[in-house]
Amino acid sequence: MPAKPLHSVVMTDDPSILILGAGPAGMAAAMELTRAGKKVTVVEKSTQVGGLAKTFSFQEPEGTYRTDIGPHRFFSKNQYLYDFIEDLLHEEWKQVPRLTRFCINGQFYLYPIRIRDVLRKIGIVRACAMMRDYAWERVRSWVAPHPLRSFEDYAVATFGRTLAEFNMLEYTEKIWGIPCADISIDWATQRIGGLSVVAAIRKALFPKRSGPKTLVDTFYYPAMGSGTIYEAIRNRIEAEGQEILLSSEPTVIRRSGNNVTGVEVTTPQGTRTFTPQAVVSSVPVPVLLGLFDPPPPPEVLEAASHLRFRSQVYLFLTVDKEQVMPDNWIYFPDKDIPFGRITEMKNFSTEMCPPGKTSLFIEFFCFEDEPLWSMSAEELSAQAIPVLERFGLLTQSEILSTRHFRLSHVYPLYDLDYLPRLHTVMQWLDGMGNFYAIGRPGRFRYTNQDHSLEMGILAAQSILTAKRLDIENVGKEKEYFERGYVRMKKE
């Protein structure tokens, strides 16, 4: 929740564009809109701009530690998007390569899978038959095709069900917190499309044969963490004259018809009231239809009140050692392990940790009824720091400090039946004649950061030209979400 008001303060604005929330998505519109002379205000409720994508930063005796919320890598097809950037951030960002690997029954493979790697180390019997699952959903393709409706069918018929369950479905439900048989087919295609058993073993035969879209193997990253881009983009908006208010947040949006014709803020310094000519939201879905004014009809927020979200909660380790691994991060689906992956921030950039030091962010997935929830940085620990031990990561007394911290609506839950829903809220949203939702919250899609500053800039330029373009159907290319150009500059 925003600070309580000092005071009861009602003032009235009218900017040209009001944008609720200071994530990729909503950034990226303003700074769209602010190169072409509109005049904007941003309204977040954090304390600093980045939503999933920001950088905390945290002093200690030793220096300043940064960390992103677990990892944030860049990589896009859009060649817009990587001009778009480096004009914020010129020379401060770099190309690293990337190591990411999963760990099963304490053994480490490389991810995506790697068939040389994964044959090497599960032995004969294993590897026989994940080559027999796989040669019978084949042959069962062509002879008794059936149709294809959960996450669990999409992974069984196109690895096999040894390898799926292997690689695949023990990390999603501890991602999700239910069934793989119960989420949709949707979460495969976009995420995993196109990546086969095939492209791996053409992977592992032709690693130099891959094109300018490839399973990305290198990633940019800002040299001071990813939030430095929405920093930068703050800095730059700022400096033409433009307001973001930090800590505040919409209570209402008073609409007449199809139009939003007011939206009520809440500050810290009191109610503000705007008459915006257009809004930008990617505030969450469910709690954004609770504040319209009249509400919507009962049938859109009875389909709203069915999407879900999966929340997150974070441990934060600060180490005294030169390096716990070589890994950006490392996934975990066994289940008897707590957390589900945890990233070395010094792996992207030597510049988030003092020299000699670095440190751990560590990511529990949970519904926000679950005990986890609630539980202390303590607890956490308790948890945490014996598997690492373990594992032979870390030691107790390496440790020098611990955070933890929670977010609210960090993964949108695609179960079997989340689509009619959905399509009947954003079917109401996107006939709002001045009103776009964008972002991972706003129109409960799970993107990349590259499709959300993608969905603010479209976003931008409808509102410029007029013109509705297509939010919508950003990043939903039926293939594997991890491919992308690998290269920015220009010769």
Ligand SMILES: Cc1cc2nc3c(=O)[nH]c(=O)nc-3n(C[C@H](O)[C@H](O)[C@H](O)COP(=O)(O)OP(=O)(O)OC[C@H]3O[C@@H](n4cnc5c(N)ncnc54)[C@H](O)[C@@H]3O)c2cc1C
Given for the second form:
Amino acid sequence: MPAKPLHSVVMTDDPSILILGAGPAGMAAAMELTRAGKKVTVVEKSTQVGGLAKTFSFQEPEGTYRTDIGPHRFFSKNQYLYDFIEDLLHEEWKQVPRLTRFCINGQFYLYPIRIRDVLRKIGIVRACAMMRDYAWERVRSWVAPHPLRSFEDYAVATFGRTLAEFNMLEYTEKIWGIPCADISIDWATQRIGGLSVVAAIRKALFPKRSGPKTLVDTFYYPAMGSGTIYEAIRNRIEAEGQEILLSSEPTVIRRSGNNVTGVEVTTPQGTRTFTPQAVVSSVPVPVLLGLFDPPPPPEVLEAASHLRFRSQVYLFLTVDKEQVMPDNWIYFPDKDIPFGRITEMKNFSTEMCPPGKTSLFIEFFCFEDEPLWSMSAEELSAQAIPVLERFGLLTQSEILSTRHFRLSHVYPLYDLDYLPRLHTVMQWLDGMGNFYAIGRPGRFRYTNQDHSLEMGILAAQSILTAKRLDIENVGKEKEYFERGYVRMKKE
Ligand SMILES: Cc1cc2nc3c(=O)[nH]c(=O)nc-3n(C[C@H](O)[C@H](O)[C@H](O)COP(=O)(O)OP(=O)(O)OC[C@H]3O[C@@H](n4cnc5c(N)ncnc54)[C@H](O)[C@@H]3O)c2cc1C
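Having seen the form predicted on its own, the form predicted together with this ligand:
Entire complex below, previous chain first.
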């Protein structure tokens, strides 16, 4: 673990630790503290642990369907995390081959892109335009280098305008709901940093010699869904006598200076007051700051009020056929298609649906004041199913059931002004002696499971060692996220 002590932590008399939020970050903290013999209480707003990485289970006449919230492959450079999960899941954790594509103008392309595949399908005119624009950007960056501020600046400078427009700009705008020129370059460097056209061309020309052996198109996956990691933690820690309060949330966080002195929590059984030694929180930052009594300084509240999240609406279809597609998931960047991605859970693990059946998980992106947010399953189906029929993926008559659900605080929105605001907020929060902000919503960081787990583990280790470790810099190394490093099997 990258464990650099920052400063000492103030201890109080009450030995218990309160964990707010039972996503990967919160559950990892709970597991680590339980192993060390600490008393923890976990407070979770929803009815299930696992946060965005939970797995839903639905009973139908033909059997049980299970689904994650979209694709949830696991990959990490951190061996500690593989050991952490294997200790929980044992053999119910397998390596899955990855096939993902994106669909543009009715054509399906491999993702991450393969130059040969793209060149074969786009035609000579567009291929030449891609090469011309790429060459132009290389010359321009050499002759007249200019500062890159937005996602659009980065994508165009790195790939050339034609290639950037081809597979990056539209999908990004669909996710975020704002123009790529208004999205911070930080999103690009976190998510696609390290991607190189030259490397892709080299791979196309010399397929066997490219890349280190660990850069492979497979990922790890729990046989019964990503959420089983967090359900396993729940079972382990409850067996040790720890409490997980579901359908519960903090209403007031009392503080004296920069120390939390008490937390009031509403539970289905009534209000409870905790006076913990430490609080670990993955509650979304703007929500959290509204709970402090006395409130944070006005400039902190003002900065937090501008930190926005993008939300998602999901449509889940159970389907009366063996398989819809060979892919784990497919992206749909085109603006005239209302959703962004479809995932077939059976292609992660056959145990995710009854024999002979399958399911599709369809993701729509929106803000909560947009009409999409309040659409019914019928309305979403009316938008999605004709598109799926058009691509020959399924027919209306093959659909057995539809369900929909929605989640807020899914994607922290990195607009051009987010960083100084986030610094103001995190500096104040990280200055609290016995409070640890962790995870995707808790630090407003676009983490995957691995980095959220790591943040939770570091928070736990900070408490255990009474030395605040560097949670902020987890996962900040620039790396190519889309094709992660997968740990090689132990001999
Ligand atoms: C569509 C999609 C696809 C993804 N694909 C992948 C993938 O392939 N691989 C991967 O590794 N990661 C993936 N992720 C990311 C992964 O889900 C997150 O990184 C991870 O779940 C973040 O964990 P967390 O604990 O930081 O936050 P969360 O999972 O958001 O957990 C926060 C928890 O806090 C709870 N909470 C919120 N407010 C309160 C409150 N007021 N009181 C109490 N509890 C509260 C929430 O209900 C939630 O349980 C994906 C995410 C999405 C949305």
